[in-house]
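For reference, the chain that follows is the form predicted alone, supplied as C-alpha cells.
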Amino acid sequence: MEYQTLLEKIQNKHPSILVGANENCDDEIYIKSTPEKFNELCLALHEELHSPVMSMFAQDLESHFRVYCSFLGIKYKKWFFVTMDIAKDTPQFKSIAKEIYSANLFDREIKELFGIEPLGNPDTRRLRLHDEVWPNGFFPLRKNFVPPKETGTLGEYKFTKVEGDGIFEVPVGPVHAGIIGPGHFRFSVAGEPIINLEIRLGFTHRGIEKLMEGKTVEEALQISECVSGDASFAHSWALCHAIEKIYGLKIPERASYIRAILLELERMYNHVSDIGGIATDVGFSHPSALASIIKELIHQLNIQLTGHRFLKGVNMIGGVTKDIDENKKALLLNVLPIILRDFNELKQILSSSTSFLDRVDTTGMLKKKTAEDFGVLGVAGRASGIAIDLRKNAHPAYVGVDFSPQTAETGDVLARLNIRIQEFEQSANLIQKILGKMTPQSINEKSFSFKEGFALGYVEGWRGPVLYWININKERKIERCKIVDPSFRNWQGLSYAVIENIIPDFPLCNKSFNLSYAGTDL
C-alpha cells in the first residue's frame, strides 16, 4: 500500500517514532505514538503531506485521555491520525503549536474543555467558556463533569496590547446591528491603518459536542442540521458520512448524486448572498438587490425539490429521504438557465463598475504563507492559492465528475469574490453533469447492522471543509463527536487580512470571508 511507503520513509528518518499503525477505514490511517514522540511524528506528517492540522481533539476514556491530531494526505486520498494516550493524574502534553501553528486553537480548546495542559503554548486563553461566567476547574467534556452551581469570577480578557505613540484601540461588538451573531473585534490603529485585530468569540457557546454525547444517531442527525444553519446540509451529510463508514454502509449511487446536487445548491445560494453582501458593504445597492432575487429563486427551488428552504430533513443514515424524479430533474434543467442568466447580469454589473473594483482590488489581502500557517481553507484558502477542495481531493461522491478547484493568488477581497463567482457557475455546471449520470435506483439503504466504532465524515461545504469525527459505543449511542466547521480556523485569517487596511473597510473584508459565529461557538 502506498501509504505504508510514506510511513517507512518517516520511520527511516525518525527511528522509533512509530508505535503502530492501522487502517480503520479505506481512507483513514491511525498511527499510535508516545507522548515523547508525538510532536516529532506530527511535524513529520505535516511536512511530508503539506497539510495543516485538520483537526485535533481529546477523548476521555475509562483509564486515560487520548489525543488525536489529523492531517489530510491528498496524494494518498487518506486521512492520517496521530494518537497518544495521556495519564489522567498528569493531564498535560507538549504543545505542537510552535512548530505547526494551525494546531494553536485546537490546543486551547483541549485545555478549556478537558483540562489537559498544552505545555509550551504561549496562548492558552479560553475560547468559549468565558472567565466572566465560567468558574475554574470545570471541564465539560470530561465524563465526570457536573455543571457548576456558581458563576465565574469577573475578570478581564487579556487582549494583546499594542503600545506606542499615536496608537489607540477601537472596540467593536460583541453586539452588532442586524441579525448576525455576537463577536468582539478589538482594533489597534496607528492613525487610520489597522496594525492589529484581535477577535473574541464564544458568546453563543451551546455545548454542541457535549449535547451529542449519549444521543442516538438519529437524534444526533437532527442536532447537526442546527450547528450552522446556512450550512445545514453540509453538516448533516458529514455526520451521515461518518456513521455510514462506521457501519460499513455503502449508500446507493443515486443517493450520493442527490446529496452532491443539493450540496451545490447550498453552495450557490450562499455564494450569491455573499456577492450581494460585498456589494452592500460598498453601498452598491442595485447588484445587491439582484443577488437577493437570485438567492430567493434558489431557496424556492430548494422547497420544490425537498420541501425546505435550507435543505433540512433530507439526509438520513443510508442515503436521502427525497428523490429527484423526472419532474424535479426537468424543473432543475429549466430553472438553472434562468438563474445563470440573472447571475451573468449580476457579474457584468460588478465587473463594469470601476468604483466597485477599486474598493475590492488589493483590499484585505491574505498572503498564502499566512493562510498556510493558520490552516485557512475553503473559499478564503483557495483565494490565497491553496488548492484544496475535498470534492476533488477526497470525497467519493464526486468521483468521475470532471472539474478543478477554483483558485487565485492575490488573496484579496476581489480574489474571494471571483472564487465565489467561479464556484457559483461551476456548481450549476456540476448539477447538470450529475443529473446526466443518474440512473433509476433506490435513494437509501435501510438494511444495515448497527456497529460500534469510530470514523471521520467530511464534506466540502460552501465555506470549506466540514468535519465530523464520530465514536459510537456498544449501546449504539454517540460516545464522542468532534466537529470542525471551517470558520473555526478561518477567523484567524480575517484578523491578518485587515492589517494595513482602514477600519471602514473591515465590513468589506469581513463579508468576503463571511464566517459563521455559530459554527465556531460550538
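Keep in mind that this is a model prediction, so the values were computed, not measured. Each form is matched to the other, and the largest set of C-alpha atoms that superpose within 1.5 Å is called the rigid core. Residue numbers count along the first chain shown, from 1. Compared with the form predicted together with the partner chain:
- Relative to the superposed core, Ile502 undergoes a C-alpha shift smaller than 2 Å between these two forms.
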Contents of the next structure:
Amino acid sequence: MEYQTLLEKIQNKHPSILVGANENCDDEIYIKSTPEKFNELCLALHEELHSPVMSMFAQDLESHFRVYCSFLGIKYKKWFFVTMDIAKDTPQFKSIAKEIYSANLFDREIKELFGIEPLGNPDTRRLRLHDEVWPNGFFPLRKNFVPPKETGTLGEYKFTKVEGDGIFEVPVGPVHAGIIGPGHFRFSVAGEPIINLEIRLGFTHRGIEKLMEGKTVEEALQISECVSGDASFAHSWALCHAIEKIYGLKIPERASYIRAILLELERMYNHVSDIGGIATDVGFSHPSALASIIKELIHQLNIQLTGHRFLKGVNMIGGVTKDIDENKKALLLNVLPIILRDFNELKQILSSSTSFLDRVDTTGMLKKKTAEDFGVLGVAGRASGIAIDLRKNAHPAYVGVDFSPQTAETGDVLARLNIRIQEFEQSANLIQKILGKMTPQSINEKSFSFKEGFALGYVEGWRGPVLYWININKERKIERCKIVDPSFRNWQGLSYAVIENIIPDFPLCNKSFNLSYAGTDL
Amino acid sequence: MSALDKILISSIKKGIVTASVDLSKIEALGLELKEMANKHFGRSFNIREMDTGSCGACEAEIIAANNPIYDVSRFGVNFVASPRHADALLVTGPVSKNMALALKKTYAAMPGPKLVITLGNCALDGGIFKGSYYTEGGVSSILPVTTHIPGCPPTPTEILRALVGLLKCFTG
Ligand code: SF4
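Having looked at the form predicted alone, could you now put up the form predicted together with the partner chain?
Starting with the chain above, the whole complex follows.
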C-alpha cells in the first residue's frame, strides 16, 4: 500500500481530520486529530507501520497544549505525527500506553514536565525530577514556569515491590564503583536468579530541553554536543538536520559525506570500546586492553581529521567546518586497514576463547516480542531481530552506498557483541566507499535565509536513532526542542534482558547495551 | 611462542599509527607524577571519580588516561572504587540537583586531608548548563575545591599534566 492510500483511508474514516505534509519537508506527515480520535489514529498507524512510538511529547502553545505522537513508516521513508490540542484548564488526555506500551515512558515524561495527566496509565511516577528534591506542582516545560524557591528533602520514590518467601532486594547505586555515570538499580532476587530489576534514572538531569528554549540555533548546537558526550556528533548532526529541514537548506553532497564518515568513526570508537568492555566484565583483560588501544587510535585519528577527539565543533548549520582534504583522505586510507588488522586480532582472541563465549552465549536474552513492545531500537533492537537502521531506511547521506543493517535473532549478549563487531567492520568499509564518492565541492552552504517552523532531525547514532524535533519561532530562537536519545527507550530492554540471569552477570548484560545516562536524563 | 605472546608482541611492535600523541612527553610527565606521588602520598595517589551530571565524555577521557597508552596507574595514580580510601575526589558534571546529596555523602566518607578536583568546564561553574533549573552551578557551590582541570573534555594528556601541577603544589 502506498502511504497516500493509508492517508486516504484515515481521511475517509475521519473526514473532519486534517492530514498534510510539513510545509518545510515532505518526509513528515502531520495528522491533526482531536483528543477523542487521537488514540484510534495512533493505534492504526502503530499497526499499519509496525512502528513503536518513536517519540511523544507536548508543547506549551499560548492558548493550549499540543501533544505529538510520532511513528516511522520505514517502507515509505516517512515520519507520521498525530497531534491533538489539549485545553489548559483540563490538562489531561487518555493514555494510549495500555495499547501501545512504547508510549509509557513518554506519558511519564509529559506528566512530569508539563503537568498533563495521562489518564488510565497506572504508572505515572516521575523519571527525572526526583521526588526527594523536587516539590509537587512545578512543571519546567510550561512557558510560565518559575523554579521553586526551595528544593531538598521531600517525598519518596515508590519502587516496585516483589514479595514472597525468600525474596530479597539488592539496591545498587546511584554512585557506582567504576568510572561511570550514576543510576540506581534495584534487583529483586530469589536465590541467585533476578526476578525483577527496576532501573531508576534521572540522576544526571540537567534540564536540557528547557535550557534550549530561547537559545539561538548556534547556541543550541553547542548544547547538543554536550547532551551525550560519546554521541556528540550524532546529536549535533540531528540538530543540524532539523534546522536545515526547517530552512529548506540543501547542504552540499560533500558535507553530507563528511558527516557520514565522522558518524561512522564515532560508531567505531564506541563499538570497539564496548567490545572491550564486555571482555573486561568477564575479567578477560588482554582483549580489553587491545580494544582500548584501538579506541585511542580512533580518537587520535579524530584529532587529526577535525581537531577534536569527540568530533565537537565540526557540525554547523549548512554543513561542516572541517574538510577531509586529500591528505586527510590518504591518512584515513592508510590507517583504516591498520585499525582493521588490529581489530581482527581482537576478534580472534575473543572467538577462540571458549570460556569467554560460554559467558556471553545465551546470557541476557531479550526476546524480539519484548523488544518490539518496548520500542527497543538500534544495536540492542537489531540484536533481537528488529531490522531498523535509519542509515538504510531514511537517511539521505547514505543513499547510493550499498549497505544493509546487521541483525541477529538470539538477542543475547553474544548477539549484541556480534552486531557491534559486524558494524565496526561495516563502518570502516562504508568510510572507504564514501571517500571514493567525494568530489571537490564546498563543505558548507552559508547562504540561506531564516525561516520559522518545525521539523524532525534524525540520525542513526551508534546506539540507535537520535531524534531532535525542533520548533523555531519568529524571534529566530528555539521555541521547543524535543530530544530522544536511543538510551531512553532501550533501558527498559535491559531490565527485561536480565530476568532469570544472576546478579554477577548484570555488569555483562549492562555493558552489552551500554546505554547513556546523560542521554536518557537530559 | 604461544598465540597470545605473538599477539602481544605484534601489538607492541605496531606502536601508534597516527602520531598525534608524543609518547616521550607522556613518559616525562608520568615520571614527574610518580616522583610527586612518591614524595607526598607514599607512592600511591588514590582518586575516587564521581559523575554529578556529566555528558559522559569527561568520564571517557578519565578512562582513556588509564588505557595502555597513557596508563596512569604505572605512575602511582590509582582510581579507586570507594571514597574510603581516596586521597582526592575527582568530580565531573555541573551537579544535578539529584546528585547534590550523593556528592556530599561521598565527600563525607573520605578520610582527611580531602582534596577535591573538578574536571571539565561544566564542573567548574555549570559551564554550558549554567542557569538551568536543575543544576547547582558547579561543585564549588557545595564543596571546597582544590583545583580545576579545564576542557570539554580535557584530553588524557591534559589530565596528566594537571595532576602533575596539583601534586607539585601539594605540601600537606
Ligand atoms: S565539561 Fe564538557 S565534556 Fe565534560 S561533562 Fe561537561 S559538557 Fe561533557
